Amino acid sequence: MSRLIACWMRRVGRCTAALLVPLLMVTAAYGAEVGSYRGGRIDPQAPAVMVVPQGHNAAAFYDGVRRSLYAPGVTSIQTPEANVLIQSEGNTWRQIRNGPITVWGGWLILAVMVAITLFYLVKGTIKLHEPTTGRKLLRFTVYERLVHWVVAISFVLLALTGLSLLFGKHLIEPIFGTSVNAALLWVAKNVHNYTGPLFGFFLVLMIVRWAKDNLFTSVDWLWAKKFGGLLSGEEIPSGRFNFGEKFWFWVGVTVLGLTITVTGLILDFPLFGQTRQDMQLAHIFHASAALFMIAMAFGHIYIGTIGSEGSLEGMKTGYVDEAWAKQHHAVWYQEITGRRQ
């Protein structure tokens, strides 16, 4: 029995030594690294390894990192700025995002919604001056309607998800709580990221298809001068698209839409050489252009639906009644029928 106990004690001793030696080596190395950190600065004689000081306040340490008092770090990730721990420009971006973009953008959206609501309450739906004839004119082909509806539906999805990402903390979280807001934003972010490229592709198809029909002509200036007769009730002759539609096409769809598309792709696919500052700048342009496009889209959607009798039929079926064409697009009506009013 005594031999057995002695043998067992020797084995325990060897195992303990095998465990203690590596532990002591790690402890000694850790002590050396901690010792190299003196008052928030790295000892020049110590290895170039950063050790964050313990405690609740490491302001001096991170201030040093921000001011580049330490040597750049080393990382296995081969992307721009991968070795930059703190990027100070991010503070500027956050202030712009949470300040002018969120505040002014929110007031812009609210002001447009209120203005359209008041206009509808005062003017109501623009009615046809003559009864419908039952004779239909082709206004949009199947291809044009397909492109339009894909752009329209994807835009609505992007607008809703984008607005929730921008205003969720201010509108959703106070009412439903952090968990609900986080879950909704997770869904919104994924829908937004995957819908964006689809929107951009069909947006380009739309621009190519309708650019020729949206060139400005002499009749457009009269429409612009009289604001399309929206306030007076007078019908101003126009071609296939009037001045208001052309303005929406070139400013809302082309300029703002392409800005949103390009900056969105920069944000969606970040591994093509973009720095964090590039991404932040892209987001500023992306959010700003999106807010202006959403505000303009309210007017376009209003006129194309409840704002004007018979307008939605053209995009639903491709055809409009002859009475509608004569009243709203007299020049176009004459061009395709060869008849004057």
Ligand code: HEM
Contents of the next structure:
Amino acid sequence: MSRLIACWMRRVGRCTAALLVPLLMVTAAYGAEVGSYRGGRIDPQAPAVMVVPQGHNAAAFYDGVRRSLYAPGVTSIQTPEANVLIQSEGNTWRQIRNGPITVWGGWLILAVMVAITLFYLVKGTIKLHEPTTGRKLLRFTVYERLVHWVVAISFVLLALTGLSLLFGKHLIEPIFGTSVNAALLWVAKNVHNYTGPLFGFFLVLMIVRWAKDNLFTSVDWLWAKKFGGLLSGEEIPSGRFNFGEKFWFWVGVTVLGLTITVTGLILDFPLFGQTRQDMQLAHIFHASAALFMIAMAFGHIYIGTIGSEGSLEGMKTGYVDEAWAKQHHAVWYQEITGRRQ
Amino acid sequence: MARMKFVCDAERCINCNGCVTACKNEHEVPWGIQRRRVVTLNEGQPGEKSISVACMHCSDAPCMAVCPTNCFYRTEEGLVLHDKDKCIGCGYCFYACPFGAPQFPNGASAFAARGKMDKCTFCAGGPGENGSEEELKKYGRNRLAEGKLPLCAEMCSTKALIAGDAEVLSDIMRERVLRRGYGAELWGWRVAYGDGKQAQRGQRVHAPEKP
Ligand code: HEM
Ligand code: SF4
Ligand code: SF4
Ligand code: SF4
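Return one more block: the form predicted in complex with this ligand, after the form predicted on its own shown previously.
To see the whole picture, the full complex is given below, headed by that same chain.
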């Protein structure tokens, strides 16, 4: 038993490594870039007494204040953090948001769009190799489809509105002017703020429902090694979900989706004493994870629609043709029909 | 054109909050918002310093840089003002501002419904017609258009807080620092009673009699 688990783990490890390593490398490079921006950090254990200014030059004293080396001051104003004279990390956050998040994020989205378009132009739609049989198999229940479409539609809304908050100034404003951009962003912000929790709730339902069918199995190794036959056109057997879908499920939907949800809720409900630093950090994780997830979603949406004939039908009607099931999910086909091809 | 600036002389500020009150009253600022505040550092300790702070009208303003709707604009005097009609209340300027200047009338509420951002205008109002009713309601009084300087600085009893043309302010500060001689040492026994050597050095301070 333990040998079986060890063997299984090794396989999963290798499968995942194939796609995870490049992703981790990009993430690490991005993290290093973002981490290289240093701001002050308010130290809760900081001494209440600061350096007493010496001589005519109090530069060291105010430098310490600026870098939040000491405990905050005292003020009669009651609003939160009014006692903090300077928070330099505000400007650090600005540099990260307007720097790597906007620049890397923008290029990432653009690169993925170009890559997928090129892929489509070169490879075209993956056609069914055999004519449809007219015999249908139930692939997704009503509940599964409902959950999927709520997540999908809210995701697209959130992505469009979120991206417009980040890029509207660079894309919408130069063409339509500040007033139009501002009016659109007012709508975008409110749509984003209200759709967010809905997305988060249904995302959790989705993860719970599909986690079991997304556990890695030994067949996934083959899929990962051959990249699902996407380049060669081969038919690679897989269970209910193939390795590509599982990768999207765990890395995209689960890890990135939950990161976006948790940080989004922190941004959405500033009612629990969040400081500006909390909001800055939440925003950095939120926007970064969102941009990665949007990039991955392009791939998912492509393969679910024009990329592969018959795939959309399953999520639209709940049923797929036997020919499609045999070609794309042979193991699943055998399991539910009991038939060998 | 003059570059408008605030300077708060921490050697003079006595934390009286007169500037805070003057601002609040002049512009009928909504509840929960103080465009200006006084922060005391090292409170009750040697080296205590009070500083009055509002929007610093930064040259490379973080608020302006992060605003998704680009609703900020810079006036000829270098002031950073904003257009409330274009503000969507996202709060980004508040996260970015080092000085805690931007504030929101709703406070923190669900779905980040923060309302229109409000901050110090250097008593220069906002977009639209100078001195109009609308400007008064949204941004407060436009003193600058009337040739007056910000009220907080005008009201300051110790003239710790000064506002106006940056070059004039620098001259005032330079002169103060020169005359003061003491710099930041203006505190403690030695300053109040001397160290006993002033008489030898021919200074005006009378040294206490040696026992
Ligand atoms: C639980 C789900 C979510 C919640 C609660 C949420 C909440 C928020 C909030 C409060 C903001 C700050 C903007 C503002 O207040 O106007 C924000 C920004 C943003 N969100 Fe979300 N969001 C969620 C999901 C998503 C998803 C799924 C995406 C993308 C697919 C996304 C992409 C973005 C982007 C790109 C920004 C803008 C960052 C910027 O302008 O710097 N969000 N989100
Ligand atoms: S609001 Fe803050 S960041 Fe913007 S100009 Fe004023 S002090 Fe500078
Ligand atoms: S709260 Fe208003 S002024 Fe501040 S960044 Fe958002 S839109 Fe701009
Ligand atoms: S300059 Fe005017 S608006 Fe700004 S703090 Fe002073 S009184 Fe208030």
